[in-house]
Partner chain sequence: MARTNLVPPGPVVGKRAFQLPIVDGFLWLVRIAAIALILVGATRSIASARLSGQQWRDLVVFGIAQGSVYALVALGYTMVYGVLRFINFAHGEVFMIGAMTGYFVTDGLARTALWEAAPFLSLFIALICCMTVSALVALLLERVAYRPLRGAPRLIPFITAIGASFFLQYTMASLFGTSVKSYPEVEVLTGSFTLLGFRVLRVHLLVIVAALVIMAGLYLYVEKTKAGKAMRAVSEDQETAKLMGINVDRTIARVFGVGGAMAGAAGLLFGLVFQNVFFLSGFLPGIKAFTAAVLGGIGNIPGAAVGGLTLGMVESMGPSLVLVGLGIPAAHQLKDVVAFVTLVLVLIFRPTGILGERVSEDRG
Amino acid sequence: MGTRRYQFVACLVGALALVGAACAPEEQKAAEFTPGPLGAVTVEPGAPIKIGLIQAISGDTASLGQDQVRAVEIAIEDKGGNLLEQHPIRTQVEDDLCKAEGGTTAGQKLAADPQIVAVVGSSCSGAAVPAMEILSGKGIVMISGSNTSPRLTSDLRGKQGDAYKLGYLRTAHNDIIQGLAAANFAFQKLGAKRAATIHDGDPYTEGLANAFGSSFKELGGTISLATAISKGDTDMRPVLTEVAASKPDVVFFPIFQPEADFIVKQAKGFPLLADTKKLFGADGLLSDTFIVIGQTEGMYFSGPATPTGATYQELVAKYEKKFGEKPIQAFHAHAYDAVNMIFAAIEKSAVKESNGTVHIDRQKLIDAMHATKDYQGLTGTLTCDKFGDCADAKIDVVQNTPTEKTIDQVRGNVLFTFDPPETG
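The form predicted on its own - chain by itself:
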């Protein structure tokens, strides 16, 4: 009898164990985890989840990257410093120098670490192209807060950009939209009928100049000259001679410092271009180092609309308290949204074992990022399309007048806001 009771109890325990296993939550079955085609990152109990940052943190465009690195730091603090309860968030920052070679080096360094889960970057579109050639090959997702070149995603009409790579997304606008906004302001608000454009061969500057030109012509205007300089040029008189000879009503040059510094300073030597109200830059020049140049007073700039609302003001207050100054560029909120989208996608796609080990499948993480819909970010309601454009894009045109003394004041001097129509 005792033997039979023992056998019954043993069978009952076994049966309950099977039932328990069948009903166990996903984290109890993580030992059976099988990586997808792009591989996975396994994070041991208590070990950090590593996020890479590819940002311009030195040189003439350092404020663009520094602003975003700071925003990511605040986002991590707002998250409590941890993901999935017991895994601290760690970052590895690599300098993209706002150059292709910087993007290559940064991409190589991050791709060499198998524990890098995702990347926030790059600052500049020209660095993103080579960086994504490396990161995409490793299955590493990257989302940028400031890349805007259509080449990286699409023409917003279903045609893939020639630099698109699997795993690339952005919270910044597509410059198809910014080009349309700037052209509308120039043609409709300034009454310009003739426009000249200048780029420097960078995917961002060339793409935005071309987008402006196409939209300006569609509105009925004439592009009197579409020309280019080279990065590193200091003598702008030859190109300015060409521009002046084309007799434009406005000159759109969405380039960076220091080349833009030489353009605005040397334009004073050309009577037709001496009026700074003819000069029109873009978000690459909306920085605290450019607006203080005396020759920029009167200039117009297009760029992402400054977010509004209490949540954004809380970010600004934290930023100022932590770093002793207000945000220094236009894309800090976009970077804040970008890294929080990474956190949300990790939490959605990760598989956790009962001992705290976490498996993050790279393909599932990319899929979770692209599945982002109606995400309530600081920059608006974000929904990602199949090419990685996620922005709730609104573009402001602002002016730097003698009244504005800081970049924050210039960004607040809004003359025109463009809310784009729905695109197919």
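Numbering follows the first chain given and starts at 1. What you are looking at is a predicted structure, and each value in this text was computed from that prediction instead of being measured. Between two forms, the rigid core is the largest collection of C-alphas that superpose within 1.5 Å. What changes on going to the form predicted together with its partner chain:
Of the listed residues Ala56, Leu152, Ala305, Phe252, the one positioned at a hinge between rigid parts between these two forms is Ala305; the rest lie more than 12 positions from any hinge.
Interdomain rotation between these two forms (smaller rigid part relative to larger, C-alpha based, rounded to whole degrees) is 15°.
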The other form holds:
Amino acid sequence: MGTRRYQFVACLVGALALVGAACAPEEQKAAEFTPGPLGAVTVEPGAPIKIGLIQAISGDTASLGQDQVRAVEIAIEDKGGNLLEQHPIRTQVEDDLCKAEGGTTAGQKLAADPQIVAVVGSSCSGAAVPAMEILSGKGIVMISGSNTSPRLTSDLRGKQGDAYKLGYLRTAHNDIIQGLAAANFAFQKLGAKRAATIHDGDPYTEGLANAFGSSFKELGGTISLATAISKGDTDMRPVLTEVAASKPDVVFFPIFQPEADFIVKQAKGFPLLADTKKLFGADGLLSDTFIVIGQTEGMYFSGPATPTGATYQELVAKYEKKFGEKPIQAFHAHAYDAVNMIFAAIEKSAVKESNGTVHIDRQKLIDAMHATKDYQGLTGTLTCDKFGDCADAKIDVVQNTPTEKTIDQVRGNVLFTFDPPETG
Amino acid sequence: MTATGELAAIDFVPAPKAGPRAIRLGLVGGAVAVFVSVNGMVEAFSGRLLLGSLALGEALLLSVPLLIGYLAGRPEPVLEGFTARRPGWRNVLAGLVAGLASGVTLALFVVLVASFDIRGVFLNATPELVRDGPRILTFGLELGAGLGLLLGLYVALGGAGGVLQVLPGRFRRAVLTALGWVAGLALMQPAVAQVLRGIQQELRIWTAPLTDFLYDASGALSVPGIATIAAAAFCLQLLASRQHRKPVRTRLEQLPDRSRRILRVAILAAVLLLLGLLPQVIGPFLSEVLNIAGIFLLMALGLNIVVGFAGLLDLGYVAFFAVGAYTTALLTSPQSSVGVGWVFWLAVPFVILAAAVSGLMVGTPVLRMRGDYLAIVTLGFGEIARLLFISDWLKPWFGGAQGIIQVGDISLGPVQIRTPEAFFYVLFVFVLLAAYATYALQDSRIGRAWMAMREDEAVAEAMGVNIVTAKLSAFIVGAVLAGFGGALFATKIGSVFPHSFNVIVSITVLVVIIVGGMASVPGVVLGTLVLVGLPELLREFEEYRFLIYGALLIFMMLKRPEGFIPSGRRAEELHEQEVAQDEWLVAGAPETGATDADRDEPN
Amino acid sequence: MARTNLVPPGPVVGKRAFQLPIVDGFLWLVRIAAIALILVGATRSIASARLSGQQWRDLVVFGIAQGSVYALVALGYTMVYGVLRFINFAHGEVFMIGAMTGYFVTDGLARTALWEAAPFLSLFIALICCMTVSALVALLLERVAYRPLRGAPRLIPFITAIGASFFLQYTMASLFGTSVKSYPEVEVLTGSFTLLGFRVLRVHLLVIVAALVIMAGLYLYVEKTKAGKAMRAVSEDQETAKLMGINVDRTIARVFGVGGAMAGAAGLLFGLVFQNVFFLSGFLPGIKAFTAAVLGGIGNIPGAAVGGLTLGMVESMGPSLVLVGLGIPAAHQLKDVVAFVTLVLVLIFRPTGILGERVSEDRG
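Output block for the form predicted together with its partner chain, input the form predicted on its own:
Full complex below, order starting with the chain above.
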């Protein structure tokens, strides 16, 4: 028996001495700090504050996640690498593969670490659904810079999305806004009465095409054809034959490369679609490799408004210096804002002890995040609603004309900016 | 090398041509080294410290000459009846030559990258490899010095590989075991650390400090750690391979019946106890990995019946997985089109029904098709299922691209199964049931009918096997097991999206059962753990995962076509040919490269 | 035509599965339902006058062009299958590497004066490069991944083929990046002309003509040359062929080489038609081409052509003709469903494919 007791004591001593924070019992500090219903993170003096990242960093959507991971790195550098004076900020990046099962694995991995304070992610809405459920169950706050599905938050009319869970927020716009913006542009600015939509079976493109369709109909237009292709298709001529036969004034296809390449290249052969001013894409196509295609000249694109202002230019400059290329996707600024909102909320809600130990109450952190109001971010003035939509959702419609050579110039060629009316 | 010709004449051994072989191997090794450099692997892994301050990228680069030297130093194959040459300086020399050839190849590449910018075509041939920053290929040195070091290391390591061949077999195996353990523990650092910490937390055994002893703060194996592991593995392997030692099995067989029974019960109890504690010890993330593997295991056990027992090559197995998942989602999610929001267990009978019906629907049209026709048609069915679930047409029922969310959790009485640890137990029960069913079916009348059908359909039918019943029942049983997998998948993730059900799932399951060992339950279990579980753990290989996976598949099939743990019968079949070849070699036929195509198995 | 069958006639496989009247009845029901649905859909589609006659004719041309590419890739599958009874799953990747090579060669040539001056010569150079590279990859594949396994149960080389497929895909991705590579414009191939009321894009004409020429060449090669005779002999019986003094290894390697060259040519044509290639471009066309090979009757060279054309036509016409007529929304999303359902239906009617002889599996 003696040896066992010795083992037990040795284990405790060993754990305290060697493993430090990971094994340290939290009850010691209970006297001074009472955690809320969701628990709290206790950070020892000098120990790091850990932020998790759930992003798609491999596969065909890798650029979406990569872009945001880089933005978070820059945000941490801008913060000086430390939070609350002496706690270094550490990140842990988990790949969500842009899929629900990837979101589950990534969520479980982060949820398993009790030191994770908050999570920036996910990249894709499909991965957000399970990840949100897991993280919400642990009281971990999660904020995404690129999820846009309405079901993750709300329909902006007060109806909670069916996937919404407490602790979820986002700085990306809600699809409903982009659908509305694109429909407004097509109907009012272009004077289109008939529109065709094409999606590729991806939840993002399908959601956006449908949002566009319903807004366009509400405005009084007609959806001449709502069709779809499959990822991996190359021969778009049959489907374009159908699209042309429906005689649309504009074709909205918020899909990705390479399928969109095939559409624009093959549309040239159809007299009814040869005018590239009838082609209308979305932010998934605002990339250098797409706009160099000759047939995209004249095409319109909708997407989140590119931030302006000196602070944003600074971010781009740092990005280029650090990673050797210009930002590769549209959501780096959103991720930058998201992680800075986390920092602000941590600073607001953390309780410090005299010896430097910090307690971050999870419930208080979530409340602090939701209380974000008129936060001056790169993407605008952010105010969070009760379902977690924080974006200052300005949507730009830009056009690719012969004078625009780079993606930045295209992004700068704004024809229309949609600033949604305040909704309940 | 020049002496080999004379020696050969004296020993009556066909001229071994060790020199050209070493150079050829060296060039292959050089090509591999250039390949991993130019495709960015070396650079991508240069941030992950593996052994002390040696990064994974450099370890990869340096393992090439070691391996090539080892292969080049291998004694020539000798026909039976001839005496093998004693290992000696020739093996070391072959290793050195091979290492030199590899090193020269890589050095040429370094010079190429240093003098030209080939990044326009080869995206990952970054200047960091040679010119700027860390200069990985020249170890941070100037070009000349770096090349010298590179060549020196390659020759030395190639020679070291050759030296291994000179060691007596026992010692060689012990060295290889030690190398394997060090590499394995270094790569598996996160999992090992977690398990050691988990053991301490759950069992109160003082293991966590071991982690700190073995690993640095950066996650690399520490120098004392390397020494300890290598020494332990070396000694254990040496002890285990003592010559006078009897194999464990024979010792067991010598025990009296009663003790054997007791021993068996004890082992079973210990295994169950361990498995019971397992999820608690390994923590939620590793449990999650086990759960993923477990779901694939359910599917693999099902496909094992269809392919392994009945010999029906099904490439669309994911269809049944999807049917199970969607049935569960429809019946348990309050958000679905059915919207009843039942508890999981109520949905299970419907999962069985839906899977069985879909098994029949796929099985009936393909009754007359065999072999590869069957493969492509079932692959088609898999794609049809996915496309129907994703389609706008059936969106009112299945939710289209947006899938179905809020799938119900499993509940056991008042307990909701939410955590991966709890889920593990549920899954474990299902897997046990599936494994039991597999064993029971194997020895049943229908199981024998399947195997007869697999061997020869016409003969089986002539012997009175009802082919229609046998085929359809195989499809149905397989479909139901995959359906269970789908049901558990849906409730584990909590949502169902059509994108989860693509052809890669079918292919993975097929690969698992063949690499594991077809028609063998332990083989399938091991195959799943290795091919599904390990990639989840070795996340650091990210974008190179499929590259390595593909290369390993080829290697595995070439080296061990019967799989990890083959079923007895199948192994015999595969070795029949070797036996035949040996006989033929003994007979002394002069020609090589004979093929024996008639031994093809009809499936 | 049937003489070109690389698969010898063997015992009948069909018929004997029909023991239960229920199964038989079910299959008849499926056949009747399928025909009824197709007829209803087609009638309603045509009656609705949604598409003009010109547009229907366009769809036919699109189908033939797509089918020609499928047919060329299908040849590789069919030849290897005919000789080795094995699905070379990595053949789609050989095709993709051909298309990738085509990108690098045309992109390089487009920067020289030759591109403008002699476009057809440039394309011919590209064609030779693509065929060579693809053939080399196919030969390497055969040597490393398949030859050591000759005589092993058929599933084992199938698994190495899957491994090789992953390996080749991600080799290309890691060497040349995952981005989509865009072929340069070919001036002479833009535009269209009208032929017998069919509006044909020039690039489509090139594809169709090239496919016809290549397939005719292959037909002559297999039928008339000594090497072709050796292939047919090996396909009949390897053992006997060996006794007759045929070098089986070399013949099989040659089959892979020729099949690879066909895939390389198909890759270039694919690149010219669709002007895009990336590392996953081979996967789906590979599966489709295999479907085409089975549809036409695997192991049969004219069958590959017929299967490819059928599949191309079905994919192009099917959704518009049948599905839209049946009132199914977003019909083109279900293009592949139409393709695979056609495969199932054809095999229910003719278990050995359209041109397939009775396939024997009792040897291999």
